[in-house]
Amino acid sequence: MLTNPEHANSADLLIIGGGVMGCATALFALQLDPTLRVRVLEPDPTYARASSALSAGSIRQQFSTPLNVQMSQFGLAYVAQPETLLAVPGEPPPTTGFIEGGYLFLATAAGMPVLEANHAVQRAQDAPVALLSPAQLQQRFAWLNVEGLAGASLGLGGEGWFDGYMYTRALRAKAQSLGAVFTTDRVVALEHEAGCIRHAVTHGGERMAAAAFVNAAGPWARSVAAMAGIELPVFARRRTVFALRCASTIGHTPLVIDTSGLWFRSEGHSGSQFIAGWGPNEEDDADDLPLEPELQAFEAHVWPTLAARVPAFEALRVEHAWAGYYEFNPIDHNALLGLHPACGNLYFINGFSGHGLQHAAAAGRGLAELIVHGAYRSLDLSPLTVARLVDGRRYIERNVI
């Protein structure tokens, strides 16, 4: 059990940052040790420039490797379920307006080998997925241009997207109905001494102590890391949605990842609207840009690429767009997790590469258990840990979007 013996402006457990993963951690935290003092500091409870609130909100099965199939898949229930396992006594049923849609990646004939291989790792989980010819796409997507391709990944079941905001708001009031105090207010600053931190400074001027702290900042958390002295490879990289509206009603689409990049997905039930995004060439891919939706690369590349791909998207009209951080690890691509062994009680939860949602229950609870039990008890972590930095491992995703 962690304790903390100071002063009453003090708690077990601090967590620096709100948005889900730090809700998430809070939860479960709770969960495990309903005693414990959790306070978590958020400097902006309407999320508006939080990841968790801008992303498109998805879940898929499709990995390459094993853990995130596994992560996915314990996140899923909290995404489709959480009327039941979010529940507050005497609130109204939370919702998180989860639609099952699939995911159906692309792939020329370059690519296929690491399509395959993927699938066989998602099989190997019992990911309901399936592996589809041209001939198979073309028949089950007639608004689909199949030139280029050599097959595709389908998720037949347990994918699709949600509201990441409902997500967030869902899960920060469960963990305050079990006793998660949020407080607004930034860290400025972490006092430490002996490999430890003994207190965190508040901008509006606190200085709370705690037995253990949580760096669950998203793309700030480079910032947070480095008030204690640790490098932290997660960087804010800007990701720009566009909301469209065709011309033309070519029905319901899964989330399409294109040989290039770019994806795009149904949105409503019109079948006339949907979403887009891309991700830029890494030359173009500054860290920590204005939240501003990058509008010019709509005609530029995204309508070209889209039309492409789908003659029904050459009339395509921009109805608004809106920019979000997308918590960015170069190193590998996955999540940093645990503890650094430059600091003994400061947790990391950072760095999910564009998963982070999908994955954050698995993550919050594997934190929890890490810090209340010293170990992951259920679902086995420990290759994400933040220590692969120091001993210069890497667990690497390579179906990242």
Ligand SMILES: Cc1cc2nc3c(=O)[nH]c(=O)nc-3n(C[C@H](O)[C@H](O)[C@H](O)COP(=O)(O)OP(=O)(O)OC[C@H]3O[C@@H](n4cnc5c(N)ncnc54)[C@H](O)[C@@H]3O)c2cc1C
Second form
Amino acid sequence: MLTNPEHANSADLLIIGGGVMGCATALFALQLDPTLRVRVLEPDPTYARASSALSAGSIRQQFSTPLNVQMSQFGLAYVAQPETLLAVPGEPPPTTGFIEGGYLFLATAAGMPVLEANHAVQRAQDAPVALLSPAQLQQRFAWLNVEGLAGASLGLGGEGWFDGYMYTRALRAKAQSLGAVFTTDRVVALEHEAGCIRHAVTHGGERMAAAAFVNAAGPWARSVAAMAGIELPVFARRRTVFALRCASTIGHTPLVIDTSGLWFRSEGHSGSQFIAGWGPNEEDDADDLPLEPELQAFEAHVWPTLAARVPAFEALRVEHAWAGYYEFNPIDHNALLGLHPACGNLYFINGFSGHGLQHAAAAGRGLAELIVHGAYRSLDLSPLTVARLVDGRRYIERNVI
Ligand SMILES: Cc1cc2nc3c(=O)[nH]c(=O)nc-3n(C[C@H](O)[C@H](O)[C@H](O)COP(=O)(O)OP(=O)(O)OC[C@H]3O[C@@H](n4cnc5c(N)ncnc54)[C@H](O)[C@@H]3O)c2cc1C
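Next up, can you give the form predicted in complex with this ligand of this protein, since the form predicted on its own came first?
Time for the whole complex; same chain goes first.
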């Protein structure tokens, strides 16, 4: 078991980063072992730049890999029933504002084989998904232009959206209620010897010992890994989200993924408010761009594509926009979890590439099992091991939005 008796300024488990991953890891570690001394170092309790607060906050079962479907299925309960699973005695019941709105993946004829292959993966995991023909699509979604489409995949349950900031705060409050101590500080160095981290040195001048450390620094995980001499291919890639108002009320839309890669979905209940975003081409997708929304892209690319797919979107205005960082793993677009062969006590929970919020509960529980028991006990997350960076294995997710 994890114990670090060294001195008072120490912990059994020291988590670097208090976004959704750090909070989930702290919570599940303490549920597995309530005696653990868990500290979380987070420099910004307002989460102004954290991905968890700037996320589009959506959850889907429509992935291409079985494990990602299973991780969403586990996470759904935490997102949809926080008042039960994240309740803190004596506090008002937490909420995440979950709306079960569904996802709709559109496909051209060229995209149908991939859509059908993904559908088979999802059905094998009992995901409630249906393939629709263009005629069925048109009948169901009168606002959609089905020209050029050969079909689509619709989530019939267990998919939707929620508030990432509120979810993170609920996980954090639950972890604190179980004994996790959050400190407002930033790790600036990791002291290591003999293949293990001994101390984390903070901006505030503390030198903290721990038996185990967790890199939960989201888009900044690469810099934390570098402090341990490890090269981690996780890059901060800017993603802009536009909040839109349509002149006409078209009603509820699921989260629609267009064949162009652009996505949009209803926001709120008015039927005339939406959010939308897209993934830039690789050559435009530089690392560490300033966290300012890419406003010029709306006129140039986003609006014409939206209006081509939904004619009512010809009359649309941007009410506001924001940008956040995907913590992007360009190698296989999937999480990097667990221990790296180069370090015996630094655990990774990084690289989710735009689908981390919905997977935080499953990843946090899995990492906690690895730390406390030395092995996964529930869902086997070993295909996501960070060690695959060294041995060359890949676990490719094709449904990256
Ligand atoms: C625009 C956008 C849309 C998204 N949409 C979705 C979606 O629909 N569904 C979904 O599941 N996911 C989505 N994601 C991805 C999801 O938000 C992330 O995968 C998830 O929030 C990552 O959580 P995290 O805790 O790793 O990172 P963060 O929330 O960024 O937290 C990392 C924390 O580490 C702290 N930190 C950094 N460096 C240090 C240091 N040296 N010492 C101590 N602390 C440090 C930071 O202050 C930060 O608070 C989206 C992301 C973006 C940007």
